[in-house]
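For reference, the chain that follows is the form predicted on its own, supplied as structure tokens.
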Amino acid sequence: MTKRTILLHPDPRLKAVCDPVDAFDKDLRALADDMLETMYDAPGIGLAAPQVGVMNRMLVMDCVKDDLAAAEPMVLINPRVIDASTDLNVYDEGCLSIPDQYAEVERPARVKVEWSDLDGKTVQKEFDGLWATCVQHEIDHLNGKLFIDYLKPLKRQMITRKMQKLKREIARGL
């Protein structure tokens, strides 16, 4: 397993629509392992392939936040929401590609998602609570959408400027 570098906003790869995965092989398994290691190390609860520069429709997540509970790592390949509740939930979202920035985002409270597992087998599951928020957030990444895209333009611009400043500081080694 290799920890990967997480891309920071603004980066054009974070705004691109990803390609479907069609090869279920050892390289895909290695990418899944790398992404899980990267996500846990960050630390985060979700990570989409474009956030590590891989433009494929794949995400990993684990929304277990209790240190005493067993981890529940999930790998979703070519995921899509097939049903969503009409009732909504507001969550203060953050993103590993937009560190230390949070904003309330409203999304369906429950979603049913269909995806392929690492063997290419189709899986369906209903998510609610934090899991529902996370899976929708990560699927958005696969469609070139960031959580800040849900915000009013002024707030989105303010966060983008902070991220540009952070990237300049990192480049200068500050």
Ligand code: K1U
Contents of the next structure:
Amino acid sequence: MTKRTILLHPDPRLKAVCDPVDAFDKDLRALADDMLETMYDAPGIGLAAPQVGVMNRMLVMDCVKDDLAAAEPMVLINPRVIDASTDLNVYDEGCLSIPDQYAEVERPARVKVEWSDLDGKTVQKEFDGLWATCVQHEIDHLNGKLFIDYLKPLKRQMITRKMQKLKREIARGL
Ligand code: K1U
Ligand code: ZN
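Given the form predicted on its own above, I would also like to look at the protein as it appears in the form predicted together with the named molecule.
What follows is the entire complex, opening with the chain shown before.
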């Protein structure tokens, strides 16, 4: 397992629509292992393939926040929302590609998602609570959408400018 580098906004790869996964092979399992290791190390509750520069429709998540509870790692390949509740939920979202920036985003409170597992088998599940928020945030990544795209332009610009400054500082080794 290898920890991968998480891309930081702004990066054109975080704005691109990802391609479907078509090969369910050992390389895909290795990528899933790497993404889970990268997510747990960050730490985060989700991670989408484009965040590590892989432009395919795959995400991992584990929304169990309690350190004493058993982990529930999930790997979703080619996920799609097939049903969404009309009632909404607001959550103060963060993003590993936009560190230390948080903002309230409103999304459907429950979603039914269909995806393929690592063997290519189709799975369906209804998510609620933080799992529902997280899976929608991660599927957005596969479509080149970030949580800041839901914010008013001024707030989005402010966050983007902070991130440009952070990236300049990182590049200068500060
Ligand atoms: O996609 C990502 O960038 C990961 C992101 C997922 C997410 C967070 C909040 C709402 C929706 C989706 C994160 O994991 S940010 C870090 C975070 O939320 C967290 C970190 C440690 C413990 C608990 C949460
Ligand atoms: Zn994110």
